[in-house]
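Only one chain comes next, encoded as structure tokens, the form predicted alone.
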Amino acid sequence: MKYITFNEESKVFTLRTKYSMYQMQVRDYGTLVHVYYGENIGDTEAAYRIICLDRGFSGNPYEAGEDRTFSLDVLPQEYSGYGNGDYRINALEMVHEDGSDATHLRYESYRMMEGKYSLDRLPAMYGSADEAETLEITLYDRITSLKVHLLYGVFHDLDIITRAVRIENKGEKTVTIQRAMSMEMDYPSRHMDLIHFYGRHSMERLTERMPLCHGVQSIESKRGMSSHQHNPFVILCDRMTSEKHGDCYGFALAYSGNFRCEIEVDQMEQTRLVMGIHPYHFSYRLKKGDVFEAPEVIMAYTRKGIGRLSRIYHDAYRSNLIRSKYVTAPRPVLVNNWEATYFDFNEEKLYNIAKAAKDIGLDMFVLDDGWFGKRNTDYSGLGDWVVNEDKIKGGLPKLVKRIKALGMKFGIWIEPEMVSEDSDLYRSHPDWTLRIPQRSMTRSRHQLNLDITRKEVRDYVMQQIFRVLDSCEADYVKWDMNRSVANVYSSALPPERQGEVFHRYVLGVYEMMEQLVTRYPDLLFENCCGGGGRFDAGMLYYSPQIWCSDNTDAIDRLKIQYGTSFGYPISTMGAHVSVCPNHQTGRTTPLETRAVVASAGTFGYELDLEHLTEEEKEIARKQIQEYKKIEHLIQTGDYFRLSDPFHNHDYVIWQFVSKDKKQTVVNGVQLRNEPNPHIHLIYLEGLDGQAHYKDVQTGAVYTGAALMNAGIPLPVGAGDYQPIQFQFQMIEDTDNDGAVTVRK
């Protein structure tokens, strides 16, 4: 194996990518312990930095002896089980048989496997052999037989290693998981802070540093979804670490449903992070010969600041997570109906917006909620997948052929996980949702969850869906849910595995999106919780782009799609231009604006084009055609985030660059004016300071150099909330005329 070598002398593991290393040693009694994480050290092994004393309280295992300096509750381990003298958060934690809950893993064996491991019914990110290469690590619990099989990818080129769990019974007696992290990881002392993203239903990752503190930290969902509230995305990093420089490590967990990220400072000042499912209402049974498989973890590390820990990020999702091929594929640039018409339409309003839309240049009409069953309201109707032809008269098929024979491509709006008490799918099999005997439900938004642990409901939902979509050819779907998991019991499950339900719950979302990207391999598929809900790396493996958030609003969209950069690609951030005021905030911006901080996503429009002025229609235009100039800029370009609208209340400015460094945008937004302004200078960023550089849009020549260092003054507003844009353009050379060639 190229990057994964194990010393049989020292029993130590290495792990190398472009340029970090991963270390972890087999010691006493079979304990694998970490031993270090950071920038490549050579051939060095760190195990040196193990020392052990004797700490009071802290025992000692029964081999021991009398050795009292060998302790599990200070050692920094590799996987920890619980009840075997480490009093710290753990990985793992069993109840058996008899009711006890000790777990004491041994290291077994190991094997290295070119290519990336896969895992059954869960999202990972994919490599071939020249790739990827694959470490697995046995441990072993010698009295229940259990196998814990530690699964480790890593991407040399990408600076990513992976993680996940594979849970093994090999024992006689059926056991049950109470917690199974997908990883965890120890650091020695060291003052680190932790970064998260945080928020609520239209204020989703909103970005906080905080310092670690001794005791338990915990960023978590347990809403059945990775949730508006918390991002399954963390970032720790030293203290002094910022955009352009220091340590900071990323973990980011591929899963989309309730999660738990945990964080403790013990005793030695050292710092344990865990990462998994929720151990919330979650407890897997496993009989004999039974395999559970933990979720992935993707890790990064670099020196260089949190800046390049997220284009590390970026760039791995957008080679070896998302599948679709509207990665590098340009995307047709839409618009949507709802904030026009919300559920009050007919065949002749959606007609009229595609007709508005093809007249200043759009691609595609996505038709939202309120086109099936009984759905003037979101009182009814879903569950019912089946048009509405009081509303869309001739029904669906004729409407979208007259939006074809515009030239325009055709996308639908889905919620296949959820049921509406008034709909006729709820009258006939309400036992298909979920709901616990003898209590009132929880309803949210009026709608029920569907109990799609059931493989009878998901095969139910998704036929009535593929007629649809078979019917109308439809080229994009938005996969929308829009209330939180709630009621959690299946009917179709014992009392003893109830506790499974919420995983089971995601595996069945997982697998109705495997047959909708299989069956339309062509789809454009977006994905959508109440917006920003579900925005995780685990719904990144079958959609390209998800639903940024609900709120449309150009300066409350600054922060939110800030804080989701840091983890994710700009290119998978849905985000429209809507009208003004604003429908979220009643907040009034320019329609120039709009456009900008739109084009630092998906970009499309979600407002009424039959309303817009003549003139609005021309900057409409104009905004497209310019879009699409930069879009492969979006799409693979390097992203730097400028400013920091947390803390930075004047502007907000950040930057594309191409990966031949010859093309830089340079966008942002003017928060506030002032009288007798300031002259604010920005700072580019990953350009080449040798090569110079010609500002499009006035002719100047600058060296790359000066750019990054001199900076280049933000123009003077003329009022709050007006956009700012630069572009430039790599010259070959300047002749004596001053002309210069542009190069291609």
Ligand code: DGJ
Given for the second form:
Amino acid sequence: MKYITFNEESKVFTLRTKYSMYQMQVRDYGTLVHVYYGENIGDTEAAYRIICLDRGFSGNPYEAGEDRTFSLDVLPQEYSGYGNGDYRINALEMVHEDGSDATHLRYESYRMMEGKYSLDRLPAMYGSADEAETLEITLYDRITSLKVHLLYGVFHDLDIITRAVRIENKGEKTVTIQRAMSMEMDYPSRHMDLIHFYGRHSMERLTERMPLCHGVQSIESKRGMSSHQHNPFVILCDRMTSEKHGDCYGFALAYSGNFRCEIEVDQMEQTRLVMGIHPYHFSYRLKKGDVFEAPEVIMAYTRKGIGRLSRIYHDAYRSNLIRSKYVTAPRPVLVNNWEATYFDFNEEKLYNIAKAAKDIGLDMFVLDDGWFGKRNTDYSGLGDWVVNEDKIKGGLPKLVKRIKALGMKFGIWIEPEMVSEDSDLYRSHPDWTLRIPQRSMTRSRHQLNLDITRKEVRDYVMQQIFRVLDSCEADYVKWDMNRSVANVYSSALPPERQGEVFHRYVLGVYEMMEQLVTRYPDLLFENCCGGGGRFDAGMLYYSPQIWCSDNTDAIDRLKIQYGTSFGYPISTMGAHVSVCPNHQTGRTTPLETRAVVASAGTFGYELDLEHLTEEEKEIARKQIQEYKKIEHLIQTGDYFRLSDPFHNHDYVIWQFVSKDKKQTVVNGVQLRNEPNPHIHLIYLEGLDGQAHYKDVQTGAVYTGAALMNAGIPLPVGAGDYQPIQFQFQMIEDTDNDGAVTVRK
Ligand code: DGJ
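Can I get the form predicted together with this ligand as well, since the one above is the form predicted alone?
Zooming out: every chain and molecule, the one shown earlier first.
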């Protein structure tokens, strides 16, 4: 084991990544305390920082005898139980058969393994013996014989530590878990800020930064999905931390259902963060021998600012979370018919869009909602995964054959978790929905959640969908989910297990997605949840991209994609050029600007291409060619946020740099033009300061150091919403004749 050690004498565990270090210690009475997480501190063990004093009203465990300084109420702990004198937010709460609810976890043992642990039916980062090591620490509750296995995955080179928890009932009696957080992190007295990503449908992952205050603050979803409203990714950082400098910590939950991240600043100015499945409507019964696994939290630390923290996540997800070949392979640039036609199309209309797409150089046609059952509006049809031949005469295989004959790939939209009341599926199986006995249901978009906690329901739906995908040899699937989960009750579960429905629903989704990606390993799979309602690390385990938002307005997208970039790689964000005036905002922006914004994502088009003028078609043709030239930078390069759209109202700029630093693209949008304008300088990042770079458009040559320290002026006098585009290529120093050669 290279990166995990245990000092038998001091009882300190140390986990090391390239630049970070994590320490825990087994203290008196088998208490596992958290010692340190931060910059590498060499061979020092930071346990000296924990000073025990007699604190009024903070009780002491009985075993401590007359020692009044040892209190769980103030000690930093690694994973705290409930009802044992620690009055802060806790990681684990259970109810036992006798009605008591205390759990006192003591250290029992540890084991270390090469490679990364995996979880049962849950997404998680993966890693071979060369890439990761695992530490498992087992805690034990003596009275109930409950074992709690704390799992740590150490990715040294990626600078990532993951955590998860496996709870095992070794006792005779049934216990009910009320709260099983995936992790706890205790910080000593320290003033920190919280950065999180809030929003709403069509305006997801907006950025908010605020100082932590005394008491508990929480970021959460109770909607059965990770949600548009909050995101299961948060950052804690020092008050002075900026994009480029300072201490920061990221916590990303790889889970797509209800979640909660609670942060408490306590009486001693200590901060505790817990993250995991939301305790709301959650309870899980563990009979003798049963095991429950809490989903994974992916943690990163850096002292080099928030930009660096984001790049750690981008690299980690691309190399050890997303499994699709498309994580690096060029993705087909697509046209999607949703905003072009909504539900109103026939086979000729679709074919004509595909033909126009081929003409401008697109690679794939995606048929969105409306192709099945009686799906002429969003009031009907979900659940009937049979093509609507009134709309697509001759059926799907015939249309797809024509489209593929153009040399285009074909993709299709599905929404497997749902059913419309007006559908054959609902008429024959009304009991297959989540539904609370005797109560009327909450509708949303006039659709209901199927009870996919039930295997027969999952299997039925997937069989229908597989039949369609096989029949049209689909190259791509967009899996949508267009309502929050409500009516939370499954007729297939006994009353005492109704608290498991939310979690079983998510496990059901994961099982269905696993079947999909296993059956079609080459499929390009895009997740969607009314846009970005399930944009989380859990989903990225199944699909390399997620439709970022139903809002395709280029100006709003600047904020949405900026916020998303904090926790997620740019290549995971579905982004399309749509028509103007924009359907969501009514705003008009230049076609060039829409393409610049959409190319900071998985580039595609979503408009009626037949209606483009010849001039617009020519512009789009060039955009697609240009995008293909820089796609590798977006997929595999480093990403830098050069401005903050929440504070800078003049322009938004971002930058991609290839890993070898030889190529960089600086893109952005000028938001506002002013008379007698300021000269705005932007400062590039991530280049080789010693090297020379040529501006690909003008031929001007700069040192990397100049581009980063002296900056480059933005174009002056461009109008509102104008695109900003620079590209620089590293060059050899000029030879004797003054000619420059591009370095290979
Ligand atoms: C919501 C998605 O985000 C849209 O792109 C589109 O697929 C609609 N659903 C279709 O109902």
